[in-house]
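Shown here is one chain on its own, the form predicted alone, set out as structure tokens.
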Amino acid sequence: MRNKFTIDIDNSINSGQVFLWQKSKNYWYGIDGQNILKINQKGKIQSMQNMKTSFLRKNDDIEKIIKSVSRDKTIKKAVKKYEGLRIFNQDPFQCMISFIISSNSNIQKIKSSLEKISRKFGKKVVIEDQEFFLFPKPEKIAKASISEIKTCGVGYRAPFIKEAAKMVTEKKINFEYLKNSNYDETKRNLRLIPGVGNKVADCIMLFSLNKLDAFPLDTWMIKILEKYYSKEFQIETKTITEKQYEILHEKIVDYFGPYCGFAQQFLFKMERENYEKKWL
């Protein structure tokens, strides 16, 4: 089947995957690790430093993926409404820190903390008369003190951020290895990082480590499954245990298939828009 990759850039950026992005006129500008990206409304992407990027995952066979996840009227409705919604392939270290910060937080707060981290520890770059701050390299954060990291508004997560950076620097976490590992092995490794639970690990895997079978289950997604899929996934409790998360994930993969991460994004986007929740 021929791959017709078209992207709705506004909806894809405003879907809870990325935070260090801002819109100026008809372009979105974003930080992706050591890269600065510029995307127009048609989804044409440019690295402002002429670096290679696979950020938009243009090799995904979207028709195949959407056909695979379209299992019922709810997901079909979400797919139809947000047809151009796509999953990004982010810089793994930035993605990891973003979702460690995301615990018990909201999108505006996450964005603000990440901007402060970039300003404090990242390199300043001026392009097209605009000032950007690259996301700091792991070594820079690993060397920072916990009190310095705390000034970025991350609260109790500061030691987790430092330790995560340290583990990447010491090669205890190897992103290339994890990209080539299966879901279970990747999750097992990520869970060794303080502040990385099941949901955060699933976000890192889905948005930066090529695991399209990851399905982050936060309170929003639990509510969505209870509302639309109570027959398929019987969820009896508001908070789910480690074991329940594991069993639920297996049922989800069984139901939505190997690209269930896309189903998660479509459902999450639709429900948050229904409640008119704020994005970037």
Contents of the next structure:
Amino acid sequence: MRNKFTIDIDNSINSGQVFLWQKSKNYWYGIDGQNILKINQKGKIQSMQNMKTSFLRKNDDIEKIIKSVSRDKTIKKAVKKYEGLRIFNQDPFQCMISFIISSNSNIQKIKSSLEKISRKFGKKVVIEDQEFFLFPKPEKIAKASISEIKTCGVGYRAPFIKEAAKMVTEKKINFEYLKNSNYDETKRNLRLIPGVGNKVADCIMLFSLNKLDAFPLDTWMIKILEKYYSKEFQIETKTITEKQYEILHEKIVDYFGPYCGFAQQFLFKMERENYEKKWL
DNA sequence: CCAAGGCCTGAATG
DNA sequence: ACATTCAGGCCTT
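Alternative state: the form predicted together with the DNA, after the form predicted alone:
Let us now look at the entire complex, which starts with that chain.
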């Protein structure tokens, strides 16, 4: 028997995991690789390109996942407040580029850069009298010059983006293989990409490679852990070193379990909302 | 193994 | 106005 699928689409889109989405008349339209998705408030999804998609992860046993991560009062509160918050299953290439761009940046600027990249390198598609630009294929970005990429406002990340795309076209990074690999193997591979450190790798893994045990530790999550979980995970220093990141991740998996990525998403959403940050 | 500094850019801050 | 700071890291020294 299957659970009834429910989702809070607004909160899920506005939770820092996707950037190329816009709302129009109660529908959300978004770019996911070579696909354009249209989703209504109830989570009914359609591909405007007639492609198959598992974007909404409808097969997840969300009840089980939520029960599994609900280890304490703090996380229970977050889960209750953002009950319909879900993690998407994005196009890996787009996700990788998005989070390479995200480093040392903010939502608005990430969004602006990605829009420019799509507009400059992606295929134009007109749907329902609206113009969309698909996300460019890896080959296109791999062939672009650094200065062309820089016109999208990505600055010093431009060479990273080009090299990352190149590694995909050369099959040094094979997303299909990584989808079927475990956490450590996947991370080891992703870390070979310039501009991909621990945090960015965890984002790519959680949001596009089906690694629900990935738990991106950015400055916000560190603050959250210090605020609510100082007993469970003592964090001594201000800047998290590589080693500390690994140790912390292990403790987090021990504590929140194999779906800890969901815990991250709920905690992150709750804390960010407290600060009334503007999203899309 | 750890700490410090630089990095594109543009919005926010003073 | 104009300068400075800072933002959901990463890389090099």
